[in-house]
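One chain is shown next in structure tokens, namely the form predicted on its own.
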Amino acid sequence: MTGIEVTGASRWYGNVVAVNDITMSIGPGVTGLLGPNGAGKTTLLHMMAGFLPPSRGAISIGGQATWRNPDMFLTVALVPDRDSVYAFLTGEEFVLATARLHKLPDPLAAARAAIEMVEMTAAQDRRISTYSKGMRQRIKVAAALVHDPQVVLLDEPFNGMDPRQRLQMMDLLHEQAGKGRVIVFSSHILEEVERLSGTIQVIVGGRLAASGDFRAIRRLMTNRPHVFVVRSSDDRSLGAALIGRQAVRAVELTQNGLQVQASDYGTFTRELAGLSRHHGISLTEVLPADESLESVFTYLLAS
């Protein structure tokens, strides 16, 4: 099963630290990479893409490392945030070009089924010069997948792309990842990598911050009040019996019902239904307000 391995990688450049002792495992499927501008995702994405060598640590796709090793692309691709293409061609052109570099047995028909995978079909005869910003960004694709890699590494994809373009790329990346191929993109814009994935790799300051389903990592700040809307037949008794337990930490009544932050997840959510129904009160919603990627992400970047 291919997967990408980074054991304490780090890359520096002078003085300057971009990625400092990461380590992480990614298997098929969709992974978001996400933190700000300057966290150091681009540079680890061209490490894993094997364009740059780690500065200390190994990085491996599949066991073999990805640094000096040009059968690595025959498995991967990396559509980069930068537009490195040749703005004279056109779309057909550029993505026959790649195609070609790969020595594909029928390289129009390669190039011609990955631009209609990306919905550029109409526009394949332009010049990418007249393309947009979203366009651009989709022939890069394109030219990514035509190969049929089993390893995809974006940066910043939807970067110029309208609402509708990146709902049809987040379909297309989710239906790859469903062949089992192991999809990562990076973003700094937190409801691209909600909707696209569960599955996250935070990097702040250069460092890997948080691993794993950001749901998950948010239970486990238990440094942080939980916070949960609870609606019920009777909020204000629901509220004064929640007053006082040892999970509680405070309860306010407002008009959507009762705002409730818990010390504990688990305790709180075991003992308010066994609360409510001592009291005869009914549940009808139980919400946790803050287990948003927007949430983990701001917690982590004020720790």
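Think of the rigid core as the biggest set of C-alphas that the two forms share within 1.5 Å after superposition. Positions refer to the first chain, counted from 1. All figures in this text were calculated on a predicted structure; none of them were measured in a lab. Compared with the form predicted in complex with the partner chain:
- With the core held fixed, Arg56 shows a CA shift below 2 Å between the two forms.
- Taking the rigid core as fixed, one finds a CA shift for Ala65 smaller than 2 Å between the two forms.
- After superposing the rigid core, the C-alpha of Arg126 moves by less than 2 Å between the two forms.
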Given for the second form:
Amino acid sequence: MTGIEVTGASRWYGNVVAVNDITMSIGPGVTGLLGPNGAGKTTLLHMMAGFLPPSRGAISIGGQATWRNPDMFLTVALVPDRDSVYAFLTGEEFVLATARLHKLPDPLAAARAAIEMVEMTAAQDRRISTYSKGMRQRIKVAAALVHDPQVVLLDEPFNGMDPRQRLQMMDLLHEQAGKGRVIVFSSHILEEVERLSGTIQVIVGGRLAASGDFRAIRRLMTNRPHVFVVRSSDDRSLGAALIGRQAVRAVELTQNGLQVQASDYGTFTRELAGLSRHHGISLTEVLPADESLESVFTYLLAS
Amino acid sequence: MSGLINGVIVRITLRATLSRRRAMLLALPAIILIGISALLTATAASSQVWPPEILGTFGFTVLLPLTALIIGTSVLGAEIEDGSIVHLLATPVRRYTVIFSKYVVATALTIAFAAIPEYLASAIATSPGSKLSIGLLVGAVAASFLYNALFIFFSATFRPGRALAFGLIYVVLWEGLLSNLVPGIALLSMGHYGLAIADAIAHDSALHAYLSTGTGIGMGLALAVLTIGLGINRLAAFTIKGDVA
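Can I get the form predicted in complex with the partner chain as well, since the one above is the form predicted on its own?
Then the entire complex follows, led off by the chain already shown.
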């Protein structure tokens, strides 16, 4: 059983507490570490990968402490977030070198298979310095997967990827999880987890704020209350019509249009268009007023 | 599980170090040294004094340590600086294998860019195979091993910019200035260990070897083992510097 056990782990730098007493147990499947920038996700992930000792508490994989334990990389892989690879190597040389460092019996075959898996075969003979950010991410993932690890830790793997590449990567992670592997990734972009099936651990301010099934958390996210600024040809009439709807909690007439508090993001956005058409009001602007990540995570924390 | 030296690490390190324009820069001091020797030989024909003076002092306290400093802090430091070391350390490769592989590359390059030019210069100044030239070659090879042990320890211990800064302070102040002014300091000088070894073969008082050969070899070995050991220990405790300040 190669699960990740985090027991009362804290990490501080001087006076700054980056990770504050987190306990979690991560088993097979895809798990997303979700939280705003600076929440401590990366620090936690680095501790899991043995590149940082916890200031207090313990972190182990498969029952073995991760700090000062390079042997764990026989079954663990890390995809770091920094875009730093040996840029003077070609993609294939890089993955092959990693396969050799792992002392695989047939490094070339393993490297080719891993490159194929991330669909980089066409670009494998080009130097990594010529790659786009998304391509670098994928070649890093190929190098990480080359030794068939049981546990894969990915730090912000979707950074710099376009939506199509993101879906592709998500599929790849699910595929790996389907083989009974433990896949952990960090992300600060909520939309990235939309297609995720698995567990989410929300980290805010160094603490574990919420954890659970992705569906429950996704529902919370789409149903969260929202503030919109709406401008139309007749704000007062539109406001009157809106306040009659279930999905609207409050309406305020301001100089810059209507400020609408919706209790349900999804329903409100669906109903708004039909409502205005019905009343013969034309919408000139609909802006979400409070879209900061922090507000979303704060809301998640409160629920 | 694995040997001391890993071919993959050696090849990647060689490519990284030599593919940079640095290779040109590295060759420059050596070319200057050989050029000066040729020039002095052509003009001041039969002097017995300047070859050991220039090649001993300049070679062992300037050319060798500076070349070793640039190479020794880059073989490991460059990868730590840009973060690519993580790809290497996220494998089961022993940390001592990483250090020894880097050490071998750094020493070999220092020999190529400083010890061999030192021999060539002294061969031009005296004659190929002269006692002085052989002595300087052996001493310079030894010094290449010693300096790089220290500078690899620096890069495994300090942040990349600091490793270079501390190394420079050590080379310029300690080796270049103090060790030649205050004889006692020679006891803790990699360059003077090299000179002591060179003097064992060359037997030339103009080398200003303050230490006995036995002291040079003994102290040199002890410090090399100590710094390499500490370097391995520091690399085993390598932490990724996170986004949290």
